[in-house]
Amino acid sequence: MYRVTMRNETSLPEFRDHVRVLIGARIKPAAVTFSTTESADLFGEAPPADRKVPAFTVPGAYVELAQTVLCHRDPARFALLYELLWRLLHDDRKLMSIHSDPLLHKLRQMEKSVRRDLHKMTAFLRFRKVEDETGERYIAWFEPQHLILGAAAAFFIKRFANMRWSILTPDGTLNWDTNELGYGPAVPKAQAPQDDAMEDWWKSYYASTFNPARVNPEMMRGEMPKRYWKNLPEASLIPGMIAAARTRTGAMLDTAPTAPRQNKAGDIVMREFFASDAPQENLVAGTLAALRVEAGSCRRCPLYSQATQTVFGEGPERAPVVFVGEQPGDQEDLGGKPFIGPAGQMFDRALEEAGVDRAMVYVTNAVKHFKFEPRGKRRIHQKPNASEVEHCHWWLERELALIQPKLVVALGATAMKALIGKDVRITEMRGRLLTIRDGLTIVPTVHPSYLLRLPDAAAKAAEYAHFVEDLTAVARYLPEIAKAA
């Protein structure tokens, strides 16, 4: 039996060096044990290091998988990754595409768990301001499920580049001074600040955005598991808000509805959902904020007359990926934000499973107003026609020109028509990278509402899995596109 000790257990270069020696010595997976410096195995001998290591290549998908799985806490991850590598080199080079293989499935589940933990860290980590001898510093405490501290560093550096901050965890610390990142030892939670002056403001904001009519405790626990509550300032408000939700909803239902105001022409006066507190003349021209306000009074086609408001895109100014859907639905029309209805919730879930952070992407629609047919008290979605898509194309083009994304994902045929100017069959083009004018790269896939319409449960599950695969591929395309650019 041979022994391999990982001194940096999340290091892909170190793992690569070890397995190259093992492959060169033709040591099968069953004949080697892996350990870390904390659990070093006293038995077994080191693999022979004097043999010439043969050159070999592995699929890029394996490298990406290994990079993420090495951050998992399961001690068996090294052996599982080496077994997969051995089979790729000796049995089946196409193994990475056989998702039903038990070994690959287990590693994919580990990868998914790590990506979910990374997502939760970016969502639920809260900085608190402290003062030291050098001025302001922001400190946060987080208890990750896996060894993700190093993997999360790039996100926080990019998001808070101009802040001096430290992230404390039971595994170690990250320290950023606006120029250089440093790693430190693990610290107890007692060393983290417990509150700051801004906490009451944050709680007030959180309470004001809570909608009692949409409260769903089971879904809330699924998206925000209780293990994170103890480190979230707003968590102390949740039990009371849930308890009062039924009473508040009853009061809302008992309140008489108000009719929309009418202008002289009989059209509904649209709410300016996106109006900022600052005067409109203070908006900087040539920004998404200015374009959003401008789109709020759009009259380019008749759809504005029945819709509640313009539903503009949402996301970072320089998002690397832009997702384009068809048009807002009923809930988006009422809420003023894209992808917040049933299809949007499925979209969010698929993004998370694919390891794509929605906060880092821009989402919008080919058409900015809700087109519907009234049926009793319901408003039934109607597909926008070619003229409506063409009239709204002007807004989409200006969004893309400002954001300058590396990749645009077309969700459905209407989005593709808006982007390339002609009708296509998504089933024939799905997943293909297409480069159009000005070097813009597009990849088409289905719209999540298509999945909701499938009547067969098995077909829906299969199509959903395919959709997640499409979104996972999007995350993998980005490094290649950025390199080519």
The other form holds:
Amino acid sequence: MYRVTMRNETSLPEFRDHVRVLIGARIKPAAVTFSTTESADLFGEAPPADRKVPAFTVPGAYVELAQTVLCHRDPARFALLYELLWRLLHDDRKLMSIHSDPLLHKLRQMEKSVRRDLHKMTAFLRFRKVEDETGERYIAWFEPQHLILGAAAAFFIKRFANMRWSILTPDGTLNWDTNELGYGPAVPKAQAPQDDAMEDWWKSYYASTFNPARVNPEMMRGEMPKRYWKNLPEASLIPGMIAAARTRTGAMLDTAPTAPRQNKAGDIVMREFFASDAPQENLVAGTLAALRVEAGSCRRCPLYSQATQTVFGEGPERAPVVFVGEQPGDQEDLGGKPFIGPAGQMFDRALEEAGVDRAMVYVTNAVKHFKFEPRGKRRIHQKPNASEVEHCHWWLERELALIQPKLVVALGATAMKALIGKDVRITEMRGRLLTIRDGLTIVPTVHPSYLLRLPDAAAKAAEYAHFVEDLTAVARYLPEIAKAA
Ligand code: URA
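Could the form predicted in complex with ligand URA be shown next, to go alongside the form predicted on its own?
Next comes the full complex, and the chain you just saw is listed first.
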């Protein structure tokens, strides 16, 4: 029996080096055991590292899978990944696309569990502000299900680049000083701050966005599993709010509509908060409804100043598909909903013909404010520039992180730029499935406005048919979005 010890158990380069040696020595999966330094196995010998390793390549999908699965806590993950690699190299190069294969299926389930944990960490981690001799610092305690600290670092650095923060977990700590990331040892929970002023703000905010008429305890527990509750300030409110929901719903139904009350406690807290100079990055929304409220007072770029309102995305919280357009137009700006003007009508028609139920999908835009140039009484659409797309990307990223769609349909080049950060020509990308970071899969297609602008009727009809074909392919891929017959 051979033995391999992983020193950094989530490291893909280290895993790759080990398996290269194993493959080079033609050591079958059944003849090797993997362990970590903590569980180091004393039995078995190290594989012979002096063999010439034959050059071999592995599919990108395997590398992506391995990267995520290495963060799973199951000690069997190394052996399972090695077995898959062995079979890919010796039995079937196409194995990565055989989803019914039990081994691949198991690894995909593990991958999903890690991704879900990462999503929960970005949604449920709460920073508390502390002051020390060097100034302000934000500290959070989180208990991840898997070994995701390193994998989550990039998200928090990007999101809170200008704050000094630490994330403490039972597996180790991350420390960001606005410049450099440091890893530290695990610390006991007692070292995390337990209370602060932001906690009260967060509780008021949560209570103010809670709608008793929509409460579904089962779904709430599914979305925010109980294991996360103990570290969430707002969780202490949940049992009471659920208990009160029935009474409040009854009262809501019995009460005739009135003008909105101005001075609800939650409103005051929120208005004060938004009126302050606090950077938007300090806001942490755990639901789409909360994110929509935050986006309502977005000041990330100057576009808010001339638009009527933020036009946020619309659709189910767990939509399997997200459609991303460019930016709201004149009618969307006035109506506050995406794709309700002429381009929206064309979009609706094409969805209908493709058999897609719009109510089953989430529709949003790369940029959430209408950009225009006033000309007489008209407001002429202007394309958002790179900086506006970049600033607004923050919202799109949060929407996608919360929804976790199976597919994102990019309607036009601006949507693609927002999603992949690059200028592309849709005509060259169309028809391809692109997998980007976090396993997000994108389908590029044209924007409905492009079809509206085509002057030639025959070209317009042909392009429209092609657009419907693209949407039909999406519906075929995801039958759950199909319109009921
Ligand atoms: N065009 C878009 O990209 N989005 C809308 O919401 C409307 C028109």
